[in-house]
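This document starts with one chain, in the form predicted on its own, laid out as structure tokens.
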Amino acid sequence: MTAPGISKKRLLAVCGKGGTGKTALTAMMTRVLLDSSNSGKLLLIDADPAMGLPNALGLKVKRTMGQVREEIIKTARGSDKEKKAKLASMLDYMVMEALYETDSFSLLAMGRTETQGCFCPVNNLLRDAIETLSSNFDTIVIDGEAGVEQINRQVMRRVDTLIIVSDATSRGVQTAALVKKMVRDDKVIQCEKIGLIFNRVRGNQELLKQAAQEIGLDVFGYVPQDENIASYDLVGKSILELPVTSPGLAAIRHIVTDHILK
């Protein structure tokens, strides 16, 4: 059920290739929506198994859904029938116990997972738990590996926006172009608004929106170069605890208005 005030939920997700400081800018964007008064109840899933959103956000996740995977594989291997019911039963009560709580927001890490091979049974019943927790969100921003095909893989089938982090490198665009291709021919993921954000732009802002309109993609914004997010990286400083006159903050917020909110 949407809370009292809010339009519609919102699933984002946040992907790009890496080193574009996309994880800052999942935590700057949820600085701004946590100061509004529009995005409602907040859950963040860092699906980044480098688990860097958690300490972009000063906090120590104790528990992770890879933990959880791996505590399904092991019983479902060794165990008999009745564990195994009983591990059936509990499931959405293990993903509570890994969802980190604060009194703004909630954060699910989906971290690493030591055992290798397909387990898709698995994958596919831990993504119905998340869906199902999802549901009692009104906004749930996803921080994602490069490309989208964990989001789709481990977390979500469907999301509402896609934003592309890219620097102002030709690489960077080039892998842009890689995941629009994924999402609207390849279709690994159901999309509705895909959009790219540049960021730690020093000008030429013309030449990244020509870049942008080759590959096809609408650009969100803008975000500058902004040393105090890089101090806050170096000392392990929270994101939310940025000045409002940060430029990099000033640029998510106006992002968030025109292209997450409207």
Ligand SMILES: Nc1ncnc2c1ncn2[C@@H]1O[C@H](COP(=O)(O)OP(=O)(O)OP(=O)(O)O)[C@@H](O)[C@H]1O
Second form
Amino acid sequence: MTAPGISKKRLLAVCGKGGTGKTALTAMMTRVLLDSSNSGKLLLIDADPAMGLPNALGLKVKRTMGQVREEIIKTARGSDKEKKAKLASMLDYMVMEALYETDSFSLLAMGRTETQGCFCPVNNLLRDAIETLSSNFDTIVIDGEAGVEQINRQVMRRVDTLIIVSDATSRGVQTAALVKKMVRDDKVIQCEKIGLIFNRVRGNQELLKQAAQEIGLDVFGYVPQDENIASYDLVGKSILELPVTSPGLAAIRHIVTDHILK
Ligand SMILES: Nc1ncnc2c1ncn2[C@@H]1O[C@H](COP(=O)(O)OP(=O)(O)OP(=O)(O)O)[C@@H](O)[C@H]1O
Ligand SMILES: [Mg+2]
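Show the form predicted in complex with the ligand, please, the one above being the form predicted on its own.
The next block holds the full complex; its first chain is the one shown before.
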């Protein structure tokens, strides 16, 4: 159910070539959404096993979904019948335990998976539990990897808006084109809207716009190279504390207003 005063539920995922700024942009979006009055209850999902998002937000996560998954696999393999029988009913609770809650938002870190091999039924059960958990939130933002397979396999089967981040390089744009193909042609994940954000932009906006047109993607916005972001990252300061006047934050504010909270 959507909280009173909130126009609708929003499910967003961020992906794109490695190192283009997915985590920094997710953290800045968090800041802007928290400043906005109609984003409602906010859930962040760090779907990158490297877990950069808690770091960027200055949080120390204690438990990950990867750990929950390990426990489930161990219990399912063990001989304790009673525990096994209880497992299904405990799933939602176990996922709740991995939820990191702050005063203003919640975060779920997927973390790493140690056990090798395919455990599709476990993944499916956990994904269902994450989807159930998400239904208690109004805005959900997933910080992903380059592609969308892992989001579909472990986090959600559908998103409303997919945000692809690219830097001002042809490899960044090529990765964006590949992700678009995965979604539109190969249907790797269900998704209504796809948009491109160019990050660390230093001019060349016309050329970037043209490159996006060539691959058939709408540009949600251009985020400039912002020394505040780089220096906050360097000293481990939370992106949530960026100065209001930060140029990167101003660009994200426009993107959120025009394309996300619309
Ligand atoms: N607009 C920006 N201006 C300056 N520095 C930036 C900007 N956006 C990101 N950075 C810096 O670029 C680096 C990579 O950013 P980030 O970690 O967000 O990328 P990522 O796409 O999440 O990477 P990964 O694929 O490893 O998860 C970081 O050091 C970050 O501080
Ligand atoms: Mg990242």
